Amino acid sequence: MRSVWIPRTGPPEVLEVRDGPDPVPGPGQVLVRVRASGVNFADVSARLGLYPDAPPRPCVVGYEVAGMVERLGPGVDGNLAVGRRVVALTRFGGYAEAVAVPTPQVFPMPERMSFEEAAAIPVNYLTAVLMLRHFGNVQAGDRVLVHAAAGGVGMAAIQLCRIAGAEVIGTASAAKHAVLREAGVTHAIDYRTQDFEQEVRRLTGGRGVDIALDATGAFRKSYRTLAPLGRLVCFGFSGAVTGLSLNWLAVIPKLVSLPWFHPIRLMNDNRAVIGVNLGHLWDRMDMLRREMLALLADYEAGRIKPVVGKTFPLVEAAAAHRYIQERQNVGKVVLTVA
């Protein structure tokens, strides 16, 4: 079995393929011969030495997986049985042609459903779910104000609100607005001439926006765009990442101008201000496992569909890293295994 590993902090380059064995799978546990691995910015993070939750080094990163059930560990029954196709949340360990995953984390895949497509739905997906629905509250005629619109979080986010009957303003670089406009977008800002701030009071008459979704680190100005009552929902910091290699001579400043929202404030302005991180709900695995059926779900009615920007061989996880650092995709990256 050929696995990414991160031996060391670095720039794309320092991944490296391995061969092993096989993992067997425990009590509870199946196999999944992988076919599909979601690749995610907190993937990206991890080979940086930005992301603390990340396994000790050297490790196998990869949170989500979409492959064939291979093998049965004691006491697994039910519909997980060998040849299945399924998608599965692994918390780590994805970037591998294969995988023993506990049978909760592990889902059928509709019958129409490519391992591509699964495998770009449960980190983003689920991630938006938690700050639309559970957080956001999203509601029909909200405004919604989306950073980083055209990556994988962004896409889902659109397609959740379009399904709620929420107004998405996005965030990207100009070359992706005409694909953002297709997808459901109603104006879409470039962030690199324009500041987003002061286009969002434009846009909105100055009243500001129900919602804003962050994963750029620019919270201080989102939080300025809120409407009374609106929602900032922070949920990493990619701006933090200035190149393909670490620089802590930028991060440590952007780190250090990081926003304090003092409770008097936010009670003054009716605001709230809400992180997420979908990597700290391993103990909530009853709450996610519904959401993602639920997701399935939404996929087999047509309600969603997972936009896979571009797929990369296993072997060529550098590159895909360099892609997603570059700012290049729209939609979802994975990895794929013949």
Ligand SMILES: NC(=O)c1ccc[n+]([C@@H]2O[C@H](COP(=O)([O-])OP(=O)(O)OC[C@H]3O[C@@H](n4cnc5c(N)ncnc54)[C@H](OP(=O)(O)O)[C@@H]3O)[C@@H](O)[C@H]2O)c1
Given for the second form:
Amino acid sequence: MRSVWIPRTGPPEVLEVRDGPDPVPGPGQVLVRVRASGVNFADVSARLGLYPDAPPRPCVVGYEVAGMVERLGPGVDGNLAVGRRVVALTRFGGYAEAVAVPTPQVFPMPERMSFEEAAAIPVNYLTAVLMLRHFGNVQAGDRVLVHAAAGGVGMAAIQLCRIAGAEVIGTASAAKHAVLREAGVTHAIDYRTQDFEQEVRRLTGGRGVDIALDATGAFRKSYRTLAPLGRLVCFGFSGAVTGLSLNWLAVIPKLVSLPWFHPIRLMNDNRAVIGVNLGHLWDRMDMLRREMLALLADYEAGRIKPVVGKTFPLVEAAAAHRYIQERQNVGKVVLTVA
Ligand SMILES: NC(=O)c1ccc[n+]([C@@H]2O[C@H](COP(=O)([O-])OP(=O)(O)OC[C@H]3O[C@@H](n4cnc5c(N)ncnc54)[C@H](OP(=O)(O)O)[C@@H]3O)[C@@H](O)[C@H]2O)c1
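Structure of the form predicted in complex with the ligand, please, following the form predicted on its own?
Whole complex next, starting from this chain.
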């Protein structure tokens, strides 16, 4: 089987396609023949050497796949029969034509779900669920600021806000604003040319938002957009990615200028600052599994619909990374295997 490796840090073209034997599913695992594999910003960061959770290089990243069960490891029975269409959380190894996955991380796909849609669900939607439901307690009438709203997590967050009856203010490159409005965003802000803090103040009549989701690293400003009892969820630092290769001279000042939030200030401001890292919840697979099953039910009921912005053949993973880094994607980027 072919897989895509990160042999060293560098621009997208360092990604290398290698051929090798299929993995053998161990006890409690199944072998999934991959048809679609989700690309995440974390994979781009891993390639750049900016993702501390990535496996040691050379490595194959990839958090999620969809495909068919091809082989059962010892002790596997139940509803994961050979030939079953499944979606799986992989941490890591998803950029491959086949992957062995423990069964608690594997879910039968709804009938009418495509492989591409399935691969667009786990990371984006689970992250949005943790931020908006577990921590954010999103309610009808809430105002939610979603940064990079047209991205993979952003689009998932918009859909969950709509289900809750919350209003979304989204930031994104200007070319994506029409799509955001179609998705139900009330106000779109171009965060690269407009001061989003001022815009949020203006749009909310000075009150601020109830929840702000920030993976760009503009935490200080996002904090200031919060209304009393507001919650800032920090879940990434895409602002550290300044080019197609890593430039520590640009990254270090950004890291150094990250804010510290003092408890006394949080108390007096009546605000919360929250951190989310889905990858650090792998030992809570029981909870993630429950949420995945609920999301698949949401899909079947027509409440969520993954937005697959663009697909690339697995062997063109480098082009997929470049596409994301050039900020061209709307929704999820997915690698496909014919
Ligand atoms: N903590 C967690 O558990 C967790 C889980 C999933 C994702 N995340 C984080 O959430 C963020 C979104 O992830 P995603 O996978 O859904 O990606 P994504 O939002 O689809 O990422 C691409 C988009 O991010 C925006 N962007 C902002 N800064 C950028 C930069 N420096 N370079 C390139 N694009 C930039 C661009 O949109 P615009 O054109 O609108 O700027 C781009 O199109 C990432 O920071 C990721 O690390 C965290």
